[in-house]
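Next comes just one chain, in structure tokens: the form predicted on its own.
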Amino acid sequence: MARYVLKRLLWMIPIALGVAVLVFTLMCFCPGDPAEIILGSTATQENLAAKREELGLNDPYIIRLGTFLSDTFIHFDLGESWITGASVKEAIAERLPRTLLLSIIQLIISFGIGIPLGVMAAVNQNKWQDNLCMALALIGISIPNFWLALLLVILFSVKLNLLPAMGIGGIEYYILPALAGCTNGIAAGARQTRSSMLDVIRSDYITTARAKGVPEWQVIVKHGLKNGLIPIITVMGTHFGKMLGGTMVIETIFAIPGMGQYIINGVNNRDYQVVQVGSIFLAIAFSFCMLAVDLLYAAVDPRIRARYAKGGKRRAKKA
């Protein structure tokens, strides 16, 4: 198992390099002159030329790419923002925990509601409960997050004055952003849970458990849901990765100084260093998320855990 985890951690290196090259290349083709954005439209051509030379924008693409990769991955120098002059490393250290916290809250709400809805729909297949759950899932996956966010602000902040509309502080500042961003997750969790449970509850061991007189709730939760968790965990992992990137809109609306807002501002200002380094950190965070999904597979399914153990033993014997 430890060998497998080490292998996955090593795979993160080419993933981070690939993301770095891709984002760097895309930023090179973005319209707009960073020097003009920094100095303003009233700057002279001499000042603009001097600023481009200072930022290295006059160097060939391959030299700029090599310098960026060397500074980031060899010297661990993440540089400074071209617009504010602040350290990118310090900004990410401050903002990344907020984005992770918001994404985790969204994940808990999404699948804390979506999984029970999916179980209820599967147990009551083709009944009114099933139709109601699937209708709610359809609505949840169709609602735009930004539209729902604005409605929540109007209702709970402007009309009722119960929750803050923007900014950061206590946990109450994360309630509206989490509610606005979790609707798609609830829908995805409900649909996948229903599909998995319908496959499981038709199995022979479920029929045997019922024939033995096992209480229905144990049949559903202990035997049914536990054995149908693998595809649900997959959806949870991929959806958490989407939440990391999807918080850009939510953080912008609610003025949360997280990674999403940081990268959006970097794109608008052509702040290449912010966008490139921020994207790399999000890619690494997503890679850790996928590693956690694989480890959850092993925790839920003894067959996968045994496969990891056998793989390690075989390699040890060969050595």
Partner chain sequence: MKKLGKKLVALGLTLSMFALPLAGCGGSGDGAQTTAAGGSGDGGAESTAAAEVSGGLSSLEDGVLDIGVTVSWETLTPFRSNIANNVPFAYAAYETLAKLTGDKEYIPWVAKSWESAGDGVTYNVEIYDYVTDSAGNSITANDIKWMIDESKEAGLKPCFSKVDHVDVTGDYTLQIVMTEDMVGAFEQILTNTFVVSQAAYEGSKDQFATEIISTSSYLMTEFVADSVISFEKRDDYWQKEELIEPQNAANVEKLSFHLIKEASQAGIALETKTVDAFVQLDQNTATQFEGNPDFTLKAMSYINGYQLYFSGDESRIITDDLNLRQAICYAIDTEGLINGVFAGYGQKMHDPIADTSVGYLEKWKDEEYYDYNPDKARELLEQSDYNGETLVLLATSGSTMQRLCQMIQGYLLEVGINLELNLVDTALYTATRLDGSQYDMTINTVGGDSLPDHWSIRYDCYAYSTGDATGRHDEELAELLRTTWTQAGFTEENIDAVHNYLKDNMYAYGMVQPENIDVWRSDLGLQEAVVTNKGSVNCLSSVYGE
Given for the second form:
Amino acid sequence: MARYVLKRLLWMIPIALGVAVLVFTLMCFCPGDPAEIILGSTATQENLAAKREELGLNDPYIIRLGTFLSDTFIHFDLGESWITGASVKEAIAERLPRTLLLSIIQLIISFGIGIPLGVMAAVNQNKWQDNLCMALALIGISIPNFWLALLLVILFSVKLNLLPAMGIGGIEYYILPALAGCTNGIAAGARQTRSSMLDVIRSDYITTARAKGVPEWQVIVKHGLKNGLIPIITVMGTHFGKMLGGTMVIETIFAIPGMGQYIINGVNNRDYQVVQVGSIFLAIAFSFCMLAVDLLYAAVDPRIRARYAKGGKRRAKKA
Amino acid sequence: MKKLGKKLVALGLTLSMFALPLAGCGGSGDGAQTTAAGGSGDGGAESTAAAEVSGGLSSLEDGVLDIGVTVSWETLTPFRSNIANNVPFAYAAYETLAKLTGDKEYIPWVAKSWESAGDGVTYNVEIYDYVTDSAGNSITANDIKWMIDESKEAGLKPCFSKVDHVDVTGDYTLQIVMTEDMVGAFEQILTNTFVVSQAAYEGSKDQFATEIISTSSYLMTEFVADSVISFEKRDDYWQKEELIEPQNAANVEKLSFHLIKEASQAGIALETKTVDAFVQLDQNTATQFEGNPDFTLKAMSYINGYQLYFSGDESRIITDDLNLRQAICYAIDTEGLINGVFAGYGQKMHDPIADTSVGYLEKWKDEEYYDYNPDKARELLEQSDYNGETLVLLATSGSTMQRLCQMIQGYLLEVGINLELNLVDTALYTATRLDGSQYDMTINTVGGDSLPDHWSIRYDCYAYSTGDATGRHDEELAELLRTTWTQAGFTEENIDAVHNYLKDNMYAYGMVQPENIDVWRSDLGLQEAVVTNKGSVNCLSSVYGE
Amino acid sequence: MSEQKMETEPFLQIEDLAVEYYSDGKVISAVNGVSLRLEKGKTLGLVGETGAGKTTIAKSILRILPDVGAKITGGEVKLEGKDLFKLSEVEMRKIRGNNISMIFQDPMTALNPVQTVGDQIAEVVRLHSKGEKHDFVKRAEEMLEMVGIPAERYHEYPHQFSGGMKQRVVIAIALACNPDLLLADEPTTALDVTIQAQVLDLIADLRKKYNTAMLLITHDMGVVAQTCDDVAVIYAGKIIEYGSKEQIFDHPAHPYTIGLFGAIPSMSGDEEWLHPIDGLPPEPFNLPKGCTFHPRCPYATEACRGGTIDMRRTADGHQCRCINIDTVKKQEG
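Same protein, different form: I have the form predicted on its own, so give me the form predicted in complex with the partner chain.
Now the full complex is given, and it begins with the chain already shown.
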């Protein structure tokens, strides 16, 4: 098992490298001159030329790529933002935790609500509970996040004065943003859970459990849900990955300086350093997320655990 | 049948999802029926239901004046580009040698006095000899020289590249030599040089990225990049009470600036008292506070106007067709634009440059300047060589610009001119704007502290390799421009000559100068608002009640 | 069939059980008025083809038919006089796994893949007895040993066992709480013959130890011969022959039963061809009127095609649902 984890961690290095090269190349061939954006329209030709030279924009692609890769991966020098001059390392160190926290809370709320909805729908297939749950899921997917965000702010901040409308601080600042962004996740979780559970509920071991006299809710959760978790975990994983990158709208509305805004602003300003390094961090964060998903599989399903441990540990005795 | 029913329900839900937000948007738009306090004028109008101004800073519950802003700094370094240069807290963070007020006056700050040596490029500056920063370091002429040299080296603000060299002539005096005699260039150095002790900067662990030591009367107490920055007034400020100019006063004990980019959230922040005031509130959001006695609005002329530039590249049909250009100008209803895009907060322009620029002649406001006249437009269109071709308008893709362009497209279509919109993101715009062969017209918001700043980057055919900013090669205009650039040549006569030349040839059309709106709670008792040269209220120096 | 004394209640009594399935708007009569009796400690073999309704009967006793699509539409099931159909769900749960347990057909899918085998046994113990966790674990280990699996394998998962071992675990689960009645649904069908013998022996030993009654569902006459006291033959949801093992094996009366025996290849003598029963089992939603077997019956007469066919008593005293048993008997000799 430890070998499996180690192997996956090592794999992150080529992934990060690959993302770095890909993003770097894309930014290179994007039209738009960073020097002009930094210096503004009052700059003279000389100013611009000097700036371009300083940023190394005149060097050939290979040299620039090489410099970037060696700076980032060998010296761990993440550089400064071309536009603001702020240290990228500092900025990411501050912003990534906020985005992560927001995404994690969203994930917990989404699946905390989505999984029970899906279970209820599956257990009462085709009855009114099923239709209600799926209707709720549909509403969840259809609601635009920014609309919901503003509604929540009006209700909880302006009218009820319970939660802050924007900004960062303690955990209460993340509740409304998480609620506004979680509706997609609820829908995804509910649908996948329902589908998974429908499969599982027809299984023979469910009948065995009932025949043992296990109470019905235990049959559903302990015997049923636990077996149906694998596809649900997969959906959670990909959803989390999407959220890491996609919280930009929520971050803007709630004035949370996070990774989403950081990178999008970087793209708009052709701030190469920010976009490149930011993308690498997101890629690594996503890789960890996928690793967590795979480890969760192992935690839930002993057959997968055995597969990971294969080739190293002594084989389990067969009858 | 059940399945069909389910599908209909789903469809119905989806449609109502689309309809509701549209209904919501429409609703709030209609709600702003009160007329805006816009219109031409200087300083701008104030609107509040109460005639008397009562209240004061003691009404602040937590003793902190919370101000909402739409731009912020990611790092506090004194070496900055022009991006986010005009944040409302810039002057709380650092002082400069001099300050340009809203009345277009240069007032001394750290520099006691300055004078020109006469040759147009040499200037002598004297700073106060008792300037200290919050750590007790004394500021000498060496610190100023160091800052100017380093800024020039960093190459972030183009104005510093116009400095040839700086010499220290005494403990508190220095001589600045510019590269050429150009109006406003030296003043730009005065207003852009942040005063910082070299020793303090070099002793800082992160080069003032998150913590600063400056000469300002405020101490920075909290900084979260792109979110919050807080200040507290210090009691060991170096300047003598009687010598502090009103525009440099520090009348608030504690301030906190919060970055809120989303327009509706800005309104909510004011409503929920998360902020006590907001600088540069979106015009459409501001309308919800009109007529509300709890809030005071102030609309001031903004430093940039929206200008329409015609391409000067030989390949476009519009370049040599004066009638067509004039037709377009008459076809555009600028009042309509002010109401449709800026909720009435704006004024019509009389020259491509904004009236806040140094050198702008007030008398231009009495001139006739292409008032909305679709009949005249059609007449001129007849006389022109236009044959129904589709013209291309290049602009950035922000929502305000989009609305503006769509309205213009509508106006031109009315008189029979076909327009295609090419809206691109900022970076792509920056890359394309100088290439006049890519468009017939482009909309931009080019400002400038003084007229020559603006002219030199737009109409000078020697400025870029391709000609002027739209690819035009008008040497006669370049001549006229250059006469105004020098100190001596910066006369009303010469300025007027350029203005008239531009008007006769219609190379550019000044459309709308939007108003900047600042809002604050009436119980703050703001009695006298100090207006900056950026068209905003200086919250630190304004006079409040007790 | 052993003469029944009406005074003593039989241990298990199924009276007129009727179960319907619903699928695609069609109603399928899976079990059509089935009546059975079982004494304590005895084995009743329930024989029939696939789809005859055997598993349905077993699941009905435990009331674990799927909620959607299946319904018990009539009859009574009495365990020691108590009508199980009248019990609440909570009371029924106390009986499941405790007084009545079930062994399922396919051991490969009958166990929960994500739970250790030991825990699965301990779970049924925990549900039906008081005590601490270590008590349950101990009992589970005992059961493992009893079925021939070393107790160290408590913490292993089903996928680490072979089919035969898995079935042993299923048996361990079923017998952990010393049930009075064991429902064995084709417990050896999915296993190979050598393992089959082991499993049957195991079941027999345990039953002897605890005096458990068993309802053994199978389609294998050999297994019936080895383990059962009484036999009921079921066809299309109805019992068509019912008697003791000796009676059924020595004097089968129903044409279907005769056909079943005839289809078994003889170990003595040369057989070139197998003798299957002609035709196919009827569509469950479209049962033939009268005797459901008549389309395939070589002895069918006009009278067989209509009306209800009741149970008749045969010469040696067992029951048979055929109006022509005399004719059949004569022909078979």
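Here the rigid core means the biggest group of C-alpha atoms that line up within 1.5 Å when the two forms are laid on top of each other. Residue numbers count along the first chain shown, from 1. Every value quoted in this text rests on a predicted model; they were computed, and no experiment measured them.
J.: Taking the rigid core as the superposition reference, indicate whether the CA of Q218 shifts 2 angstroms or more between these two forms.
T.: No, because once the rigid core is superposed, the C-alpha of Q218 moves less than 2 Å between these two forms.
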